[in-house]
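The chain that follows stands alone, in the form predicted alone, written as structure tokens.
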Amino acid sequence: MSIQISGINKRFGGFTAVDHVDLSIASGELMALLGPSGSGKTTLLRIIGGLDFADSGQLLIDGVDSTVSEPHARRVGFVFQHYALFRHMTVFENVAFGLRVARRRPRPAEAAIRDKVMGLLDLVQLAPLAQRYPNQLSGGQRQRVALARALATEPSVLLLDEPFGALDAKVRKDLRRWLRDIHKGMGVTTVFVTHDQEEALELADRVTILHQGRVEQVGTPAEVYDHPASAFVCDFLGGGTRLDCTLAGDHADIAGLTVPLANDVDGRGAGIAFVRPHDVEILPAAAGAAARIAALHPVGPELRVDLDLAGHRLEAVLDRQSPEAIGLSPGALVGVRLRRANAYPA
């Protein structure tokens, strides 16, 4: 099922949550809605699912006007951050619930329901736990039950609202890969909300970046990261150090250095540059621009280096075992070269 959003607006009192959003989601696509708190991503997801209604604009699902249709008419499955499982029901009964209350005639026979539920529990690797209750499961297991329940009614669109936000880092990473595999196998059009950049870039076919209720950029993970369309997008997606600069065609003057630009910029004059840590090269003191090491932060296999470059604070990231990292110490003088930057008019 494709989704076409045209000029959607939604206000809550004096606050505009979604502001003239246009967005196309292809059939079978895995789309991430990414943005900071208050950017409108959850409101837009709820409008697609029929849990909220737009004040104006149009929503088409597979070409059918669904702007004011009820949720059950849209054939969507919803997975919430906090699972929303029925505590008094077993895993099996939670997944079967949607099949038993479905608005269709005839309803599936009990044997068909059992086969369907156990097949889904096999898919999410929870069949041995079918008779347990939610309070007997881990957070990751509960989220898999919630996903199986959403898939039970064979939705045309699957909507996930920060599905891994309540889980610890390792479980989130495992479930992200698992969800990607399930999506590839089933091909259901999927839209998920997240404020986690890594999650969106790892999972999605395309990413929609929202800011203050508006779409800032839509593209593949590589497109939005490598070619951010605005200063907001660049900063939000790990833009690195923000510095004043002077734009000069295909390069910028930053802290006395001439730095090639990774993006195309219209105009010259005052600008804002973003230098990512991996684009800061540390050299011997006699080479490059003189900088002083302000602090060192070992983080796993990486060494994060805070640098003072002519009064500007920069961050570099090195492999802790690399020749460039060995022997560095706070207060030492080093040389610095900036490989590239993203820059925008001020």
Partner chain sequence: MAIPIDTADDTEGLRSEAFVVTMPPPRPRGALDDPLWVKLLVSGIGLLFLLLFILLPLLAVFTEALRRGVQTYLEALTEPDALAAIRLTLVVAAIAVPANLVFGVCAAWAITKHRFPGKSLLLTLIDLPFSVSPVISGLVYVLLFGAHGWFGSWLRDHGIHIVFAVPGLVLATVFVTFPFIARELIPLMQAQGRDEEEAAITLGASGWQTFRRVTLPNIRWGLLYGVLLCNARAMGEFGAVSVVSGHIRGETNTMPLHVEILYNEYNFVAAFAVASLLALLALVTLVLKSLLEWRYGAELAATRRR
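Here, rigid core means the biggest group of C-alpha atoms that superpose within 1.5 Å across both forms. Predicted model, so just to flag it, every value in this text is computed and none were measured. Residue numbers count along the first chain shown, from 1. Compared with the form predicted in complex with the partner chain:
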Second form
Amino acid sequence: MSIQISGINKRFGGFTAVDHVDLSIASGELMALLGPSGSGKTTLLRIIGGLDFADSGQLLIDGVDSTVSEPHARRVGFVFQHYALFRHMTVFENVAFGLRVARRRPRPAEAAIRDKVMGLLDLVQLAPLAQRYPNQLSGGQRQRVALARALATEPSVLLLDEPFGALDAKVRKDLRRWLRDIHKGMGVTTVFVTHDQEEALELADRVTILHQGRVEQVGTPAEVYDHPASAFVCDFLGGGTRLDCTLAGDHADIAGLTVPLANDVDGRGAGIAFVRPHDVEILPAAAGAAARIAALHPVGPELRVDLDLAGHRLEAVLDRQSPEAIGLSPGALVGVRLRRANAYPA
Amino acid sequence: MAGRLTILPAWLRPERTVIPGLGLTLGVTVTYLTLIVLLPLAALALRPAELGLGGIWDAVTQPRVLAALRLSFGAALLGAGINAVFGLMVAWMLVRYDFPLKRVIDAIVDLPFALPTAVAGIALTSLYAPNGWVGQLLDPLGIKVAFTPLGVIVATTFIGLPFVVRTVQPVLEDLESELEEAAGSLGANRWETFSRVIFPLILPALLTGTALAFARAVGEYGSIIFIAGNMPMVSEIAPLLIVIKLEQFDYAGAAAIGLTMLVASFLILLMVNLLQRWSRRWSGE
Amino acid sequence: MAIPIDTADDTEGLRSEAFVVTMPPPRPRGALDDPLWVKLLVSGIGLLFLLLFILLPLLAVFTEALRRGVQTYLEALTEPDALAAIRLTLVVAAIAVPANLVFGVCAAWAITKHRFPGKSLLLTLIDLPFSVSPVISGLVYVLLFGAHGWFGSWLRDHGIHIVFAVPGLVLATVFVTFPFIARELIPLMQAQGRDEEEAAITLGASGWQTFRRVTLPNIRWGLLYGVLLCNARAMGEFGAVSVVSGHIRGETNTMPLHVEILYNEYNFVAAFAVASLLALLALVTLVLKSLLEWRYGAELAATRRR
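Alongside the form predicted alone that was just displayed, please also present the structure of the form predicted in complex with the partner chain.
Up next: the whole complex, starting with the chain shown before.
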């Protein structure tokens, strides 16, 4: 089911949570809404799910105007950030809830409900825990119950609010891969909210980056990473070191170096450039611009190098085993070349 | 719902949420509140108006009324003060120490909440009367409690106790032991730790509890009238005077005293609210 | 379609979250313990204070009631006026408590599950009866419905009796017990948030289904707690009903009022006998309340921390 959002606006008191957002999500797509807290991503998700209502604008789900319709009429499944499991019901009853309160009559028979729920619990690998209560489950298990519960009513759109936010790093990684597989298997249009750029880039077909209620950029993970549309997007996606620069067409002058630009910039004059650590090349002392090594931090397989380039702090990353890395020592003079940068008018 | 309420200006319109039932439940709430509480209180506010401002002033400044108000407020204040000291000790004991029957003793602190005031009144009277269990110990010392203003203070102390204990107790429970360990590691002794670290943190709760005890005691009737003796100008409390005026069908006079007390209660309530806001200034809520 | 996932999470989670719900051990205070003499002094004063102001009055009620033996005690309780007072007290509570229950649930639902302007004003107004003297709570109804009240002559013309009759007792009782249940439920439902209700609604439940199957099970103990306190106050209220009752024996006398009449007639044994029933009610209320707090402390926590 496709989702069409046009000109959606939402204010809470004096605070504009969603500011004239246009967005279209294709049928079967896995879309991430990415942004810092307060960027309006959760509000937008709740508007799609029918939990909040837009002040103005229009929402089409599968071509049907759903701007003001009740949530159950939209056939969406919603997974809450803190799962919102019914704490007085077993895992089984949680998943069965949507089937038991179904408005279309006749409601499914008990045997049908049983088959359906156990099938879903098999899918999320929790069948042996069907009679447990939510407080007897781990965070990851609760997350999977919440997902099974949302899928029980066979939604045409699946919405997840910070699905992995409350989990520790290891569980998060496993569940991420697993959600990706479930999405592939069922083909249901899925939108999830996250503030973790790595999560969005790894999991989603396309990423929507939100900032102060507005859409900054929409694109595939590769597009938004390689061609960030604004300084905000670049910074938020791990843009690297932020430096003042002078824009000059297809290149920029940074601390006396001429650096080719990865993005297209209109205009000339003062600007802001972002240089990712991987784009900082360390050369022998005579080559490139002269820089001093301020500090060395071995982190796992990498060597992070803090450089002082004419008063500017720069960060570079090398393979610890590489020939360039071996001879370095703090205080030493080296040469530096910047392969590319993203730059924006100041 | 949105359709029905669009006649309202935007800032007055309730936010549309998916959880239904606002119209019904808010309707029931406001109707019930209006009929049971607001309308009757409006009568209290408007009834003394028949007397005119001068009349209200005369009604309230009669010597007998003034004496009654002074006793009600004075005894309530003293009772609340006694509770502030001993209630803090009880709360400290219940939070910090272990002793047999602790749960029972903890539960019984709420007795003044649960015990009907008339029962408390006759029980306190029988205890503190000259021939009662406590009264006969005090009588040889020349201390008379029952049927004197001292009896009123005993009653206001009784009914106010749980307010102080139950307000201070949770705050004491929530104090992190790290705080005291930090104070100790910085060289403070136990008394310095208490007076400079713990006490300032529980002070707002202590003041709130004391103010609540005071507010409750000002209007108290049942537990006081038996032990007070009810001598006009000496041990007659303001609520009793309202009852007497009503029995004489002096509705406006009764309402004037009632209104005075109500206004005083509101001022206390306002103070409690400000205290609570003040007490939250460190918690970041 | 079962997709393999790393099941290490399953056992991990069970160990770390599910099985560590037992009570934490009492934290050792060690060097921070008060010195023994402070402990003894504070405990001594605290216990003496509780003994003097709480335990002794309670003991006095039962001692005075049984002073002339069990026979006299039982006779005092089975005397017709006493029975009428007991019956009336039960009737008044049986009307006032359910009325405030419905109101409390409605108010808590509107306030905690919705956003609307004027909410904090509403909260303040709900608390109002707590800060009003019981005598004033009765007085306001006399001002409205008494012989010289606003509606007094109209009521007399139509033969309706409110003041000095049962309706007045019910109204005054409803007024003083008005906030009890709402005050228990509002912080509890506030702490529980709206997520579960929203989840139920996205799954297709109606408003009533959501309340009955999701909200109600979550608040049942808080509800019971509120009903318990509301009932204790409703049955024991004295000042407010005293003003509107008219003290007609056998007709408008509730138990607390009957205690007063007997006491003023110097019939102390009978007065304390009826009082002992009310004291028993208070004790039962405290026991049930403590049981609820111990057993369902976590679910009531929001309520207790007012």
